[in-house]
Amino acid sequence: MANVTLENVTKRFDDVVAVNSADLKVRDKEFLVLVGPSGCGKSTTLRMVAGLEEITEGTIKIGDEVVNDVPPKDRDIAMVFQNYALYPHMNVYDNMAFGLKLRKFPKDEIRRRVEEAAEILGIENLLERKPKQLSGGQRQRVALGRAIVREPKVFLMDEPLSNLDAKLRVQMRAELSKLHDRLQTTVIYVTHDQTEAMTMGDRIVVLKDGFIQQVDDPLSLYNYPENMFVAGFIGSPAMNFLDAELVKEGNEYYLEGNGAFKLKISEEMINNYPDITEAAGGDIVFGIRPEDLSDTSLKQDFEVTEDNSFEAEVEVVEPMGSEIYLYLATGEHNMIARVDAESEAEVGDIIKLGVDQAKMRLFDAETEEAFITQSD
């Protein structure tokens, strides 16, 4: 296997500008995915990695090699597409085995390779079938296979379960997981689904109008996003914003958002994150996702005061089975609540939110950037 280096790559078409300056390194085995919406460059990118579009500006690297001007049969690449791209008048067998075929490899190592990528993938019995004998599960797990057969050193993926329904969608993020363990390769991962990405990679990417925005471990991103456009990107429901004014009383410092509530600053986000000091007097945005947010009437993870908690009124309810949504309006400001299924909260109810200081994000207004990230 190998990793892939992309040095300041650039992508325009004609005056539209896909891809701008992206710096990046996949590490070996690593499992990498690019995340974004629509139109963000990510599957530009993957194109540009497979040599199907051609790069306007910068390096791409696979291992040691630079491969700007590698076609695509000669980057030792694999690529599986949203639509499957099977020949719909050959078997399984056949499918899986086109490419190497061509390649010119022995009919005994042909077979080897099928039949083995067939038990990992759990298609032995589908061998002799059609594509269109197929469900979309299947058809997924053939177009997996005649990757896998390739042995190459990068596998790419662009969006690869799109086309299937939600049910299935999950059962196969777990497969291609374990499947990536087993097969211990290197792999770029396209998908604007967040959940895929959250659950499926080791580092992520979220591109932004052709910028990288972000990269990072899941976990990192979630907890400790760098501007607000990742903090509303990843995770479901997205974070809340509420605009707010820092002020100074004393040694102390408050987030008051025009009479709807006055939150403290916690003392230790102020020792940890000093740069937020220097905003007092201005307007920010303060961030708090859903589940960060509780029905005071149940019991607390962490202690409320009146430091730490304000009124909304209920004006949705949405019971999520073992969760309940509740969407609640407190002056001007809009939010969502993730709270536990035991709330008894009612449509025009007037409830106590409790804040989890701890998970508080605070961004600057004009440049949407974050004061507290993983890098402090």
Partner chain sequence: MAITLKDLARMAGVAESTVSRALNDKPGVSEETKEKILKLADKHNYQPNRLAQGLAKNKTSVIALLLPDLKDLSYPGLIASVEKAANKAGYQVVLCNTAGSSQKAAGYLDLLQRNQFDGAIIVGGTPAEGKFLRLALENKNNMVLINMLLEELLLPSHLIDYQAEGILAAEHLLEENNVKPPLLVLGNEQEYAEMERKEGFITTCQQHLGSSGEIFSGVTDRAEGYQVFFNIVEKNQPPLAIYVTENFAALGLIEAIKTGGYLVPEDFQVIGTGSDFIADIISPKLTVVDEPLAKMAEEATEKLLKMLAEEEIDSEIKVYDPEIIAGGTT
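For comparison with the form predicted alone, kindly provide the form predicted in complex with the partner chain.
Coming up is the bare chain, nothing alongside it.
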């Protein structure tokens, strides 16, 4: 069993608070991804778990043991970084085995572990090869193998793929996910790349400025971001944010975009999230993902009405193969729509955009917190 628990963990470097009162429960056997922009405290968090960085305040547990004062080598963890050494004079077997040799493991045990790791990684037939006879991906696997043979309770990985070219990175992502399934071990994985986080994580921790913003599974994070930061960080192209006023007319609530659009908020949404009504008469931020804006000249999944559509001018058309990115503007608002490749919209056209009402997201203009959250 290897849960990892952070309780109120803070790390200060002089006056920089790298990690701020973090509370986090990493579940046994889960693939947890820490994601956020550069400098948000991902590596520091991981290093505190590893024992490479002292904790200023708080408690870290691996399993049931408080490890605050346990040196790295006794924490039963293995770390994988982007920059790893494969020794050119050692074959693959020895490159994976030397750590165990140095720790004085018996020969048979070393052989068992290396062979097992090699099998898991699909490199059984490469054990006699020297590093220079390996491809980039194979080398990466050997580096992973070196961590696997330690049979740690937790793998800690800090951007292990960021040195690879794009194609290999995509391939290694998939392999790492498969590897995790086979190993059945807790993995904490750091990346600044939200795509990587979304494709690999069982759950994702979004960090900003040392604060945990949200901890959730990828789909929940995507559909129910708890604040504008998460909403904007997860997803590419990013969610559109349009400044609006929340207007009440009779029993109905509308988003009024300074004359550029007027969109009705569904009754269902108002009923489910009654807090929205408190913003009536004031500013609100309307968030909508590019794929939830559609070109109404094409077939729609919903009925297009005055209440769920508005006009905007096409400024840039970017064909992406199966779909097209339209960069649009209306009034003071700019947005991107990801529309079907059949769209015939051209630069300069004024087109009618449909909004999938169920996908509308609303944020408090002041606090940037979401009104529409999963738990509500």
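Small disclaimer: the values here were computed from a predicted structure and weren't measured. Residue numbers count along the first chain shown, from 1. Basically, rigid core = biggest C-alpha set you can superpose within 1.5 Å across the two forms.
The two forms, fitted on the rigid core, differ between the two forms by 2 Å or more at the CA of residue 135.
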